[in-house]
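Shown here is one chain on its own, the form predicted on its own, set out as structure tokens.
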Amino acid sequence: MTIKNVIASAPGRVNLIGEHTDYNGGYVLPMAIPQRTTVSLKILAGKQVRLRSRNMPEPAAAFNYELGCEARAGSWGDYIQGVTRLLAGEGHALQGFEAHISSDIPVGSGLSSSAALEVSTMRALREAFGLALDDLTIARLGQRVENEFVGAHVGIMDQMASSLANNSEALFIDTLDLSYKSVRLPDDVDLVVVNSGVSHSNSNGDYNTRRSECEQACKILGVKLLREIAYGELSRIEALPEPLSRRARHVVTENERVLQAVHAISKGDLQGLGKLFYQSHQSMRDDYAVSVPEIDLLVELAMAEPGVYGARLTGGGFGGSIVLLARLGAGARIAEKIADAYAKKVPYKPTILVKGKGELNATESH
């Protein structure tokens, strides 16, 4: 039996350290943030589909398709086309809808916006249908979408964030067989996010490359996935050409990173935690090649203010934002100086997603 109406939700998110690292088959340790995508659906008779986003100018905003002609068009309506092709082939019984989609995740800032819209297409369709998909099962699915139907090469961390990650605890992964738990952050700390306005796309050529780059590595070290190497076995990734032992390298070390963020975490370690995130910047800066200078400039500004205990870059990179921890009530004023400063030494408008924990438990509810 089906639901005329539904309004369904999801997040983005902010990952805390573990970048590039899922679709090696190694660890993250995301959480959601307040912003979220809202898909409002009714059910249509037939099989056209009718989408709307507010958040996109006219003509774009509109976007109509028939199911079971699926076609990439190269538009924001490839995710929600890819979900309904990949419901289809996994024998879930659709008909026509029309979905007005809002979000405030700003598009390109590296927190998720693709995958809150896949999840939340997903769950709206789930209500409206009355679909047997669990979350882990809309965060395969999510990612499906993106390999498969919109081209991004991207691990399924985003996915599973946006699925199961709520606003209060972090979310620790192992993206080798998708078992995760969650992990408390300590009380006496403020989670900053600055968008610094340089958009990206994980479907661009630059990220697609770097997971190919991996691929090339495994294929001389002998092995499936760069998890295989451990951090005591380094010396192995050195013999690779360049520069793909610089990209082994930073998965490698990146997989150890997180496991010691989760272990300074459960100890209170917040100064621990934030050299980590620092490492972490400058191996995605240095091996990884993701950042730019707009997002260097940004951990540069956060690294001068004593209140902050460690900053990096969060997302694919090419652009997208910082996450930092700083000390606790101090996180508002220090994004907020942080903005301003960057505001006057480069041409983008930057802004602010999470200016402490606060913020961030006090939106728990959507």
Contents of the next structure:
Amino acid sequence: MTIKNVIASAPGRVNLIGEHTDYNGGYVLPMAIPQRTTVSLKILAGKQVRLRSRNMPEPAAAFNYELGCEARAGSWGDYIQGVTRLLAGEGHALQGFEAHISSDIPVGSGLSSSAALEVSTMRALREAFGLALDDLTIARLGQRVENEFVGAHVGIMDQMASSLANNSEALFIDTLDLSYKSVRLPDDVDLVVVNSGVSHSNSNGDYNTRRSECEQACKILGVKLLREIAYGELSRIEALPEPLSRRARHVVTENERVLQAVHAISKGDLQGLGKLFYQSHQSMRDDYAVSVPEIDLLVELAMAEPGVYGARLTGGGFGGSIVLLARLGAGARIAEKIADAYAKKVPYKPTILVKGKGELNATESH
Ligand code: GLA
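Having displayed the form predicted on its own, please output the structure of the form predicted together with alpha-D-galactopyranose.
Full complex below, order starting with the chain above.
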């Protein structure tokens, strides 16, 4: 049965800890953020797909194509072309449609605007055409859109977070077998997310370079995934040539930090959790080399605030956002203070996306 008009949405995500571990078969701990992408879809006769984005300036706001003729164009429309191409390849029957897309997840903020676009589109198509797709299948297809159509060799964290997580609990995912469980943050903490305004993209070379460095490390070590190297076997990676040794060290130690973070959360140990955030940031900056000076500045500003437990770069890196944990009730003030100090020092405009645990803040600019 087909339905004529549908509206569906999906959230962005912030990763609490576990960065660049997902394509290495490791652990991640994302949660959804209040910001979402919404797709409002109307079925059309024939095979034409007409897309409009409320977030893009003209003429880039419009993107049209025909089902069956999807071709990468280097535009935001590629995420939707990838979705329809893959769904058809999986035997799902589609027909033409018009879709209006709007989002309050800033593009390039490291908060998964592309995963939210893929997941919200698939949710809308699922409802419009009665497709048999469960939430995990949607996440897997979203990752394939990135890998096979867009050319970003990402892992599955963002799509699983967008499809399965909510913004009151974190989602602990073991990307080796895609098992997951909800992890509730302690009540006495504020979660803050600040976008640096330095834009990043997963489909540019840097992200894919890191992934291939991990693959090279695996080849030399004779393993399929870096997950196979236990924390207690760190000495094995010391034999690798640089920079592979440092890259592998980040992945192996970050996996351990995720497990420790889940443990700290279960004990309500916010000091311990915060320390893991700082260690994760340091590892991403020094070993994995995915931070930038502006992100380091935000983390340093956070570190200087007495009410902050810990802060780190979240997401793929090379720009994007930081996530920080602050004393309950102090998050909003700290976020403003850090954003103001940052804006005075660099030519980028910071944005506070989240400034309290589970708080539904609208995006606001400085
Ligand atoms: C991006 C990718 C994810 C993950 C993170 C880094 O967000 O889409 O799969 O690799 O970077 O943790």
